[in-house]
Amino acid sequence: MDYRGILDTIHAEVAPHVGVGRVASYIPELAGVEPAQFGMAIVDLAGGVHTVGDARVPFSIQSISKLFGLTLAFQLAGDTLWERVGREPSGNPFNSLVQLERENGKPRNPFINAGALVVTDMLCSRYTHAENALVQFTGRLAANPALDYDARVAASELRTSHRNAAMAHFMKSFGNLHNPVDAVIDAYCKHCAIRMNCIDLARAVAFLANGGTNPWTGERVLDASSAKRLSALMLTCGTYDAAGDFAFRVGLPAKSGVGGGIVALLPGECGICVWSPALEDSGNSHAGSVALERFTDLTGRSIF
């Protein structure tokens, strides 16, 4: 595959949509942004590593981070997990609170705010300082054990978590949370603003597109079954209440997050990471959007 030539194309043909929509301005320290950027990465499985524009600028990944915590909560609690989490595209925003109240306090899906405040817990419970967990645990499958989180904008989207405390406060009423509001508050919002670049995101994301192992250890992640079970729901509920757009325009599971950046995968051959700041109305990258469609419609590679 001339990934190279595949990527220069793509970076040509984005560049109209580059910095159409609006930066996610209710995190302050995400505010000031410059949307006019883009950057692109494929990572096969080989190792291989292929960029296109800002590729190798850091970013605040945001929701992206709920993948990884998805994935270290189901190394610890198995098919359990789903006891507490549903596993159902919600057709909300992500920081909606519609359901939960008809639900009962479990929310659809580990990727909606309310999922991933449940899937924190679950990571507060089992390690002293959850957010460090994850960062340890997102750098070994990214092969960059120097990750950390931007301290700055923790203390920014902890600032303005209002939601998502009356999330976390209403699903422990229904005995859905079972540690301290403020401590699983103050683990996420950390998680969301771990510093990542396309590179990073793109190897650490091909252990699904390997079947559940990284490539770069060799470590067992999770089995192949779980690692198909966990891309289906990056399919169906990855990209917020646009999933089923974005899988009709796509066909690739993937991940977004507020801070523009998307990761997807092609299973067996490759991790990809692509970053642009500007959103649409769906909390998605417009121009990562346009990309992911245009990689699938040059390449002919998508999982149908």
Contents of the next structure:
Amino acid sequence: MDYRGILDTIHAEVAPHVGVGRVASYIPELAGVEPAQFGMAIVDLAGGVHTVGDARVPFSIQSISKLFGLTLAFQLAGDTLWERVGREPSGNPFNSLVQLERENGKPRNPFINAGALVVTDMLCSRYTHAENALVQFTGRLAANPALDYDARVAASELRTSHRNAAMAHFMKSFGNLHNPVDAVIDAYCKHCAIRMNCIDLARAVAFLANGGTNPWTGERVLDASSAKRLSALMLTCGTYDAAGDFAFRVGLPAKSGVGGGIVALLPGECGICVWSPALEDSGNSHAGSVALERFTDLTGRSIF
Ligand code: GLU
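Following the display of the form predicted on its own, present the structure of the form predicted in complex with glutamic acid.
Everything in the complex follows now, all chains and molecules, and the chain you saw is the first one.
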């Protein structure tokens, strides 16, 4: 596959889309990010790294951390995880409260905030510092032991996390949160604030393209069936309330974050990450979505 030529074509075609949309501003520290940036990285399973644009610029991974948190919790809890979190698309915004009431405090899926808070709660039950455990775990997936979270972004989100705290209290009232709300929110804001670049992230999702085995260490992260399941959840729930449209346009399992990053994977071939901070109303990076759509059209490769 001529990834170099494909990335150059994408870079040229995506140019009019870069900066179109709005940078997330509800986390004050993210509001100042320059919107007109674009980077993309493809890491094939042999370790070949192919990049274009701002692929080495670190950014706030935000909700992409939910994928790594879920992987670690799934390793620990196995299928008992699904007793506390569902596996259906929500059809609601990622930070919605209404569905939780109708469904007795069991979040629809692990990629909406309520679901990710339950997953973080599971990690808090297992680790004294869940965010550090997750940073280290993600660092192993990314083959980058220097990963860390941005304390300023975490503090900025913590100061404005009333809605997530409301959800956490609400779930606690149904018995679906075992640790103190403050501890769970603190760990959640910190893991959302992990900083990575496109290369780190493309490497970090490669284990899912590799049937659950970390290609960089040989460590089995998940068995093949579990890796298939997490990839399926990415396809159905990974890109906010636009997951159906995203699957229609792109046709790859993916997880996005309001920092403007989107990770995706092509099973058996590569991990992919694209980053451009200006978002569509759905919360997905606009230029990033266009780039991934062009990637599957230009390569003729998707899961379909
Ligand atoms: N930390 C963000 C929040 O809870 C994550 C949002 C996102 O990237 O979807 O609102």
